[in-house]
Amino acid sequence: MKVTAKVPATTANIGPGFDCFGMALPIYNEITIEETVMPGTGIEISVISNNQDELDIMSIPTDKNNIVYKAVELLYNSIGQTPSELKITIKSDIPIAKGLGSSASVIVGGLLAANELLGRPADEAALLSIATEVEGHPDNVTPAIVGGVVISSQEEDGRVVYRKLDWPEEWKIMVCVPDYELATDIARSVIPKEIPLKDAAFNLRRSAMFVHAVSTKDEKLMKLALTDKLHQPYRMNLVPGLSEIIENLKHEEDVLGCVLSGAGPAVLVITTGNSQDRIKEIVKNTWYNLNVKSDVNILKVEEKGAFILN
């Protein structure tokens, strides 16, 4: 039996919602798991991509250290089983190490496909819990599973609690991806273990503003909400061009905000109106002046989360 799951990309944090806010985007990975019939073949993992750098593909483990296998193993163990003869194929279209949830997508895809193979023993809550255990936080895996714009939290007992927000259709998401990478562990290493109380209070206020602004389509409030003092200032030096892009866009009336996508280096620009072409040109030229090539696309929120293809 063979099962394929298709999973959207995600962006996390979205300004003030560090490890809490997440959004699904219409770029996809596909993960196929097949039960092999040949005894003794063990675990076989392969990665296919038409647009990823060959070095990126080569860096992905193809043994039991692969995060897809780790997620699948946890699922099997949760029902008292051990995975044995499995062939796992990852079709990768979500850019790796760009802040667009590539790792979350393959974790979710592996879990969804394996759960289907096993007869769906795990419900959504169990899948969210296992995915978060592997990924480390729920902000990417939750929208990958349920789609849309999501607020999520992992509780002390391992449960993931989430709620979806209705994103205003007229607010466009511009996903700006430079041609350099930033590993998540490096991006996390620069964030201090403790932060000033005033910065925590600042982000609490901005997070509350974000939820209200999205719920009421309040553009003026959203411009205030899309700011952060917990992670973005510390990561600024790891993302060449980010400070310049923010500076060059600050007087553009249609720009609601410019934030890191997850840990970066991809950048999200949230816009209204009809000036997307001008904003796109500003972003691309800013990076070009720093000898950085980039890809900029205007995307809608992917309201549908991961699903089984066959």
Given for the second form:
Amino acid sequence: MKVTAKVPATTANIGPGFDCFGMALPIYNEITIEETVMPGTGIEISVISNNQDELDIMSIPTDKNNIVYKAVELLYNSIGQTPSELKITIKSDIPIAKGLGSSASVIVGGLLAANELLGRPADEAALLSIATEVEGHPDNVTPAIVGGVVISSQEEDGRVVYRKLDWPEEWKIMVCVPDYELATDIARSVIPKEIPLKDAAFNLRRSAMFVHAVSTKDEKLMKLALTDKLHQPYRMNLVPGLSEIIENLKHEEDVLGCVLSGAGPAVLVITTGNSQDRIKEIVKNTWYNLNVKSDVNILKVEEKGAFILN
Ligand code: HSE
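The block above covers the form predicted on its own; next, return the form predicted in complex with ligand HSE.
Below, the chain from earlier opens the complete complex, with every other chain and molecule after it.
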């Protein structure tokens, strides 16, 4: 038997919601899991892609260190089994190491496909907990599973609590991806273990503003909300161009905010109105002046989470 799951990309943090806010985006990976009939064939993992850098593909482990395998193993273990003969194929279209949730998507895809193969022993709550355990934080895996714009939290007992927000249709999401990469573990390592109280209070205020602004389509409040003092200041040096892009867009009336996508280096520009073409030019030129090529796309929120294709 063979099952394929299709999983959206995600962007996390969205300014003040470090490790909490996330949004699904319409770019997808597909993960296929096949039970091989021949006993003793073990675990076979392959990665295919039409658009990724070959070196990126080659850097993905294809042994038991692969995160898809780790997630699948946890699922099997949760029902007292061990995966033995499995063929895992990852069709990777979500850019790797750009801050667009490529790792969350393959974890979720592996879990969903394996769950289907096993006759669905895990419900959504169990899948969320296992995916968060492998990923380390819930803000990418939750929207990858449930779609939409989500606030999520992993509680001490491992449960993931989430709620969806209704994103205003007229707020466009510009996903700006530079040609360089940034590994999430490096981007996390530069954040200090302890944060000044005034910065924590700043983000508390901004997160509350964010939720209210999204729920009431309050653009003025959103312009205040899309700021951060917990992670972006520490990551600035790892993301050439981010501070310049923020500076160059500061007087654009239609820009509600400009934030790091997840751990970066992709940048999200949230806009309203119709000046996306000009904003795109500003972003691309800012990076170009720093010798960085980039792709800028206007995307809608993907309201649908991961699903089984066949
Ligand atoms: N919240 C995470 C971070 C998202 O900023 O490190 C990246 O996986």
